[in-house]
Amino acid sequence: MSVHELEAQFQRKIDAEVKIEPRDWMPEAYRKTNIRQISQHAHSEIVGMLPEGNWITRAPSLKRKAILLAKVQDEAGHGLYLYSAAETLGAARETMIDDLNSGKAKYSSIFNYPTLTWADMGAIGWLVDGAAILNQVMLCRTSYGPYARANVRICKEESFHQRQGFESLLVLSKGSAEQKAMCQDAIDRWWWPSLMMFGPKDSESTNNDQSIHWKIKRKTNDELRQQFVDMIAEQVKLLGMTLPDQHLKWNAERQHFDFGEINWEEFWNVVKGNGPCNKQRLAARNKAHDEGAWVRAAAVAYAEKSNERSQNNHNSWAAA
C-alpha cells in the first residue's frame, strides 16, 4: 500500500470508532502527538506527588494521613502505567524521564503553585482532580487503546479524589471561623490556576484540531473548561464559599455559566518555567532521580544475573 492509502485506511478506522493498537499502522505525526500527550500526562501525575506529599507529615488527623498516603500511593501508579503506554509507542522511559529532569518536557502547570495549608488539600482534591477528571473521562475515549484503557482506572481512582477533597473542605466549611476562612483561602487561590489546567485557549491551541480530527481529543480546551465552571459554580454552594470571580453569572441563553478572562499572562509564565515552584519541583525530581540510582543499578544488576542464571540452567536441560 501507498502512504495514502495507509493515510485514509488508518483514518477509515478513526471515523469507525476502532481503536489504534500499538502494532496498527499509523501517522508518525500520530503517533508523536500521543507520545507528547500521554507523556505530559505521566510527568504531571508524577510531578502531583510533590505538593501533597509536602503534607502527610503534617495531616491534622490519622485518617486525613491515611487518606493522603493512599492519593499520593495512586498517582505515582498512574504515573507509572502511562510511562508504559508511552512506551508502547516506541518512546523510552529514561529518555522520558530525562527530558523531565531536565526541563524539557512539560507537565501540568497546577503543580507550579504552593500549598500553603491544610484546606490547599481539600481544594487540590476538588479543584484539581475535578478538572482532570473531565479531561480524562473523554481520553478513556481516545483513539490509541492503550491509552484508553489506562485512562478508565485512572478515571476511577481520580473520582475518588475528588470526593475525598470536596468531603475534606465541606468538614472546614462547617468549622470554626478560622477553618471556614482557610477554606475560602484554599478556594480563592486554586480557582484560577485549576481553570488554567485545560490549557490555552482554542485560538491559540495549535493541536487542537488535528486531536479532535484523530479523535486523541473529544472536547476542545474551551470546551471542557465551560463545563468545568458550570460543574463548580453549582457544588461550591455546597460549601457556603464563593468563588473568586465577580464576572461569574448564569447565562439563560447560553445555559452555561459565564466567567471572567484568565489572566493569560500568568499562565504562559508558568508554562515557560517561570511559575512559584518550577525550580523547586525540578530539584525535587533530579534529587529524588539522583538518590534513586542504586536501586535502578540493583534492579538492572538483579536483573543480569537472573537472565545469566536461566540460561544456564537452559543449557544444563539441553545438555541432559
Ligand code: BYC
Contents of the next structure:
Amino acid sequence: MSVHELEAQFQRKIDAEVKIEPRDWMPEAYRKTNIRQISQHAHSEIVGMLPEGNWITRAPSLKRKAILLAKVQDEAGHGLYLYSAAETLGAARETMIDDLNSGKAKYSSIFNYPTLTWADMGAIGWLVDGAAILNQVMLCRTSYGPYARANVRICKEESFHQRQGFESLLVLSKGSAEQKAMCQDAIDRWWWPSLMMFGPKDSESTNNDQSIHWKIKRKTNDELRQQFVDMIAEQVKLLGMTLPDQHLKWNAERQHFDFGEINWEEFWNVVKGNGPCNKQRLAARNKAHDEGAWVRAAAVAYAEKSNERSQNNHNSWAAA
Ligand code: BYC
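Mind pulling up the form predicted together with the ligand next to the form predicted alone we just looked at?
Entire complex below, previous chain first.
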C-alpha cells in the first residue's frame, strides 16, 4: 500500500471512532504530536507535585495532611501512566526525563507559580484540578488508545482532587475574617493562571487544527476555557467569594459568561522559562534525579542478577 493509501485508511479509522493502537500504522506527525502532548502531560503531573509538596509538612491537621499526601502520590502515579503511554509510541523514558530536566521540554505553565498560603492547596484543587479535569475528560476520548485509557484512570482520581479542594476552601470561606481573606487572596492569585492552562487562544494555537482533525483533541483551547469559566463562575457563588475579573458577566445571547482578556505576555513569559518559579522547579527535579541515581543503578543491577540467575537455572535444567 502506498503512503497515501495508508494515510486515507488511517483517517477512515479516526473518523469511524476506532482507536489507534501502538502497532497500528500511523503518520509520523501523529506519532510525534502524541509523544509531545503525552510527555508534556506527564511532566506536568510530576512537576505539579512540587507546589503542593511544599505544604505537606505544614498541613493544618492530620486529616488534611493525609489527603494532601494521597493527592500528591496520585499525581506521581498519573505521571507514570503517561510516561508509559508515551513509551508505546517509541519514546525513551530517559530522553523524556532528560528533556524535562534540561529545560527543553514544556510542562504546564501553572506549576511555575508559588504556593504562598494554605488556601493555595484548596485553590489548586478547585481551580487547577478543575481545569485539568475538563481537559482530561475530553482526552478520555482521544484517538490514541493508551493515552485515552490512561486518562480514564486519571479522571477517576482527579474528581476527588477537585472536590477536596473545593471543600477545603468552603471551610475557610466560613471561618474567621482572616481565613476568608486568605481564601479570597488564593482565588485572586490562581484564577488567571488557571485560565492559561488551556493554552493560547485558538487563533494562536499551532496544533489545534491538526489535533482536532486527528481527534487527539476533541475541543479547542477556547471552547474548553469557556466551559471552565461557565462552571467556576457559578461555583464561586457557593463560596461567597468573587473572581478577580470586572468583565465577568453572563451573556444571555451567547448563553455563556463573558470574561476579560488574559495577559498573554505573562503566559508566554512563563512558558519560555521566565515565570516566578521555573528555575526553582527545574532545580528541584534535577536534584531529585541526581539523588535517585543509586536507586536506578541498584534496580538495573538487580535485574541483571535475576536474569543471570534464571539463565543459570535454565542451563542446569537443560544439562540435567
Ligand atoms: N503551559 O498549539 P497549542 C494536573 C504550549 S497536570 C505550557 O494550543 P496543544 C495536575 C504547547 O505545548 C495536567 N505550555 O498546543 C497535576 C505548544 O507548544 P509546542 C496538565 C503550553 O498541545 C498536579 C504551544 O504552547 N494537563 O492535572 O494543541 C497538581 C502552542 O499551544 C500551555 C495536560 O498537560 C501551557 N498551559 O494544546 C494538580 C493536558 N498551553 O509543544 C493538577 C494535555 C500550550 O508546540 N495537554 N502550551 O512547542 C493538552 O491538552 C494540550 O497540550 C494543551 C495545549 C491544551 C495544554
